[in-house]
Amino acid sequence: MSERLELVGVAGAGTMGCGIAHVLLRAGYAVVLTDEVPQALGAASEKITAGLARDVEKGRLTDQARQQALGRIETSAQLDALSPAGFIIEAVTERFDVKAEVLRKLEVFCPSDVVFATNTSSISVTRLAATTGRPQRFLGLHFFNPVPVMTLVEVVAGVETLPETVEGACQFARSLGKIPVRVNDFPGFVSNRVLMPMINEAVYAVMEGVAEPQAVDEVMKRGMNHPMGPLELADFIGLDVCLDIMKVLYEGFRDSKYRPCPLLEKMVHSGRLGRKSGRGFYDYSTAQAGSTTAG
């Protein structure tokens, strides 16, 4: 790890980037958060401010620590604002071409000793590392949504990742209050290789008329003790993200069991992406916070 690790850069101010920035601030790090969309930065700042306030309410932070944390974050629409950071976490959209472009740009700005981590949930870490000049200092750190709450981080080494890079990243994850679990570089790693086919099969159950979305979810919650049904979870993750991951699995394994359900593709193409669009398998447009109606 770089000696400048007290300043961490996060590329991408969406759901994951925002959550990662939040836990970094809560753990005492200074953060530079970038996104090419200024509105995303504004929304992230508001969400982080609200999240830190909740931390105070729940006794995880003092109010003084909250105020200090808010003084340690800088936002920018320019990627080169990350150049002073001692550690970089890429958290842009789950598409190889988008991630690769960001990583290639970061390679120009950042010193060669800085470790790059990708928050990819399914894409090959080795392939992403190859787009940079630092594959030995590149790895996957897959945080889980909502980042401030979920304790797991999948730590994924690429073919060229040095053992000391992996160990340093595990120590870094622990400093955030997370539990690092090392997994190997296969499509979807462990989490999404298991989770996404279950979600995909739940979508097939709806498409084939086995049951309505609420019934599918109720069976899994009541019968399997899942805290959230697979279709409600898909809405929470984003149906577009679920589809992207299923495509990575299908292309990576070339096995028909990973073929995305046609209904999932149809819903994404129609703009029904889940909570973030107001409608997915459930309708969130008029629902009260924490409640849903069948879509």
Ligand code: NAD
Given for the second form:
Amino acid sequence: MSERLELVGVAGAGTMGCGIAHVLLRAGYAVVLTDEVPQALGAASEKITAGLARDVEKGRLTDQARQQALGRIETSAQLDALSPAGFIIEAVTERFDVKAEVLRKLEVFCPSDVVFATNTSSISVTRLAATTGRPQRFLGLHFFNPVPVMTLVEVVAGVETLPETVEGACQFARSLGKIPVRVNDFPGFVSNRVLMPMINEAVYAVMEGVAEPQAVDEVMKRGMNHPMGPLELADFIGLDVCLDIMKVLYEGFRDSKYRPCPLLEKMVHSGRLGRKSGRGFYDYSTAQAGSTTAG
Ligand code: NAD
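Alternate state requested, the form predicted in complex with this ligand (shown: the form predicted on its own):
First the chain shown before, then all remaining chains and molecules of the complex.
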């Protein structure tokens, strides 16, 4: 691989951008990580440092490899720091206009042969690709949270994506120790088309008084063998992210079965976003995290 291809640019240093950068470093890539919020970059650096130390403890990395990995990351609040990268992964907020703006800027300073991948959970890859001048070299690479642990990457081809772009991205995903699964571009792809309506329905069950959040989660864990209940998982993903995805499904299919639950909207509007804000369906503010807060 050329030097340029070994340098991967990641736009957005939130939950996903940070996890993706960690996995890239672990696999031997050099990384430039950008975010418009400097505090997000500081938090991401701390999280990545801690994550790599945990990899050493668990025997996934030698201490020497950890030190080398830490020397291969650069962070910047300027998007144009991504210009030397040979591959770009966009992981900014799940809003079409926010992503389109970032992609339009990247288009200006990234060479035209560089592949752009979006980590969107639900937005049309074809529509995002059309905001760039390289729809043939644009695709979705949908990583899962927590990225260092989850092995799946949904590889989403847009209408114009070339087969070699898809093949190259699958190889890239394998080089990170991930399992790529190819899907076509449709709202929510496969993962969130199936998962999010289930989470949304679980929120309706709480709103309508069918059961408390803990009971809903117990039913799904013990009865359906899910490792996490849907509401625990929603808190983990971020309730704002869940709401954004439901809106994309609702607008994309124009079908009332995807209508975001009013309780989900209410919780997001009140700032209860799940783990990241300390409160969602459960309370994470105390040492005894996991107590129910919503109803
Ligand atoms: P997040 O809110 O944790 O992070 C988003 C980051 O993007 C923030 O740090 C924000 O400051 C930054 N950002 C926003 N606008 C920017 C801009 N113009 N320039 C640079 N940075 C900007 O969100 P997240 O959970 O990391 O999600 C990121 C993407 O990954 C979304 O598309 C989401 O749908 C997708 N995703 C999320 C999950 C999940 O479980 N959270 C899973 C898979 C995919």
